[in-house]
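First, one chain by itself in structure tokens, the form predicted alone.
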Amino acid sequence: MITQKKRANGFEYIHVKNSVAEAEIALQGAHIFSYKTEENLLWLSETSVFESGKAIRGGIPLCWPAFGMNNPQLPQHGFARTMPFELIHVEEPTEDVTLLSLRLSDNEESRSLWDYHFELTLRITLSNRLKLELTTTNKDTKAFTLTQAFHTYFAISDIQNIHIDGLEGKPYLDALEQSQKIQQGSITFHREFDAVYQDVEKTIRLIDTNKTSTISTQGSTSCVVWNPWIDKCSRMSAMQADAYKKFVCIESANAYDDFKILQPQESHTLAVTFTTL
């Protein structure tokens, strides 16, 4: 069942429920805040604003046509997740699988960011695993170079109990470092991180206490991993001091080396599938 919700401030978002799992995604961004099955898969924070404009802090954000400040000419990590998508299609095949599609086109707000002519579409497969495709149509007359992210917040138990597997001896970005480096065995956190991978083509394992989560990625070679820690996440908008115990962030993506550039009329998709074990 799909359900087409207000919230009082009149923020629009679709409600989503089938037989094994449940969904919330803001039209805003087509943004996913909330997906469950028996927990939710995602962090959304206690104090983040759902106003129209403003980015939601948590759940699935889009990063897009740019990641971080790949493209100093816009904000940071684009425009796409602070813009109105439109609900394109609704199916629901059986009563464990629902599928929808929202669309960004170009319009005059966006132009005036980036001057080309596009269409984003999101898919969207909500069933007993979520899975997402991304879908960049170049409709100008030019090429235009992407980068781009499922900025994925992950709900964990606590910071210090996760492991991350599926990264062993991958090339890295140390953000925080502005260095090189390969990754030597699992990823574990004791301070701030924040890394892009690349070369990556593994499935990807987040491990907690009594869960396992599980990202397959298609149409992208790199991987971001971030936790703000203490000092920064003291200082992030829409996040309690403490939030950072909750929550980390694997981002399946298009950057660094990894950036796509798009003839006119071609297409590009970043996909992904999350499974909870």
Second form
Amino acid sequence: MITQKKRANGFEYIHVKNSVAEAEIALQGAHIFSYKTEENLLWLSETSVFESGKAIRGGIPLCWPAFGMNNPQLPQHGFARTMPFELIHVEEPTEDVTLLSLRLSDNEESRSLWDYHFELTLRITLSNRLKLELTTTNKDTKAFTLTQAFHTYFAISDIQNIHIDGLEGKPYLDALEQSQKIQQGSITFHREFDAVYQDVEKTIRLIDTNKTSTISTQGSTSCVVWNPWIDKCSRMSAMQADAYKKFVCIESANAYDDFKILQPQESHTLAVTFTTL
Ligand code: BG6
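Since we've got the form predicted alone here, give me the form predicted together with 6-O-phosphono-beta-D-glucopyranose (BG6) too.
In what comes next, the whole complex appears, and the chain from above leads the way.
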């Protein structure tokens, strides 16, 4: 069942429920801010605001058309996460699968920031796994460069309890030291962590005490792993001081040297599938 809802301040979102999953998706940013099967996949800040023009803290922000400060002329992580998408397609093929598509096209505001005609579509498949396909089409007469990410905030029992497998031996940019390193073994967390992994082709596993989530990505060879730890967390907007213990971001991306150049009429799809076991 799909229900279009509004919070008291008019902020619009979609509530989806089928026989195996339940989710909430804001029209602003096509932002999935909750997805639950028997497990809860996503972390959402208790102090997140749901306001027009402000990014939701948690869930799956879409960083687009620039990841981080890859394009210094744009706001950090681009503008899609604070722009209204339209719901263009809904389908319930079986009782345990729901499909939705949301679209953002260029508009006066986007062109004032980034002067290109484009179409951006997020296709969401909700079942006992969550599949996202983000397709960018260049509708302009000139080529553009794209960096992007699903900036997924995973809910965890405690940052000290988790480890991440699947990135062993991979080169990465340590964004805190601005130096290139090689990942030795699993990733564990003992301090602020901000890294762009490269040459990523395998499924990544987030292993917690009572659950394991898997992340399989197509259309990308980069993945950002981030936790702000104590000091940065206390400085961040819409985040409680100890929030860093309760999430880790594993961001399926086209970032750093994994950027895409799209020629006129060309499309690119970044896709990710999450499962929780
Ligand atoms: C991560 C970056 O992807 O996003 C971090 O690597 C950044 O450096 C974080 O702090 C959160 O960004 P924002 O804009 O949502 O506060």
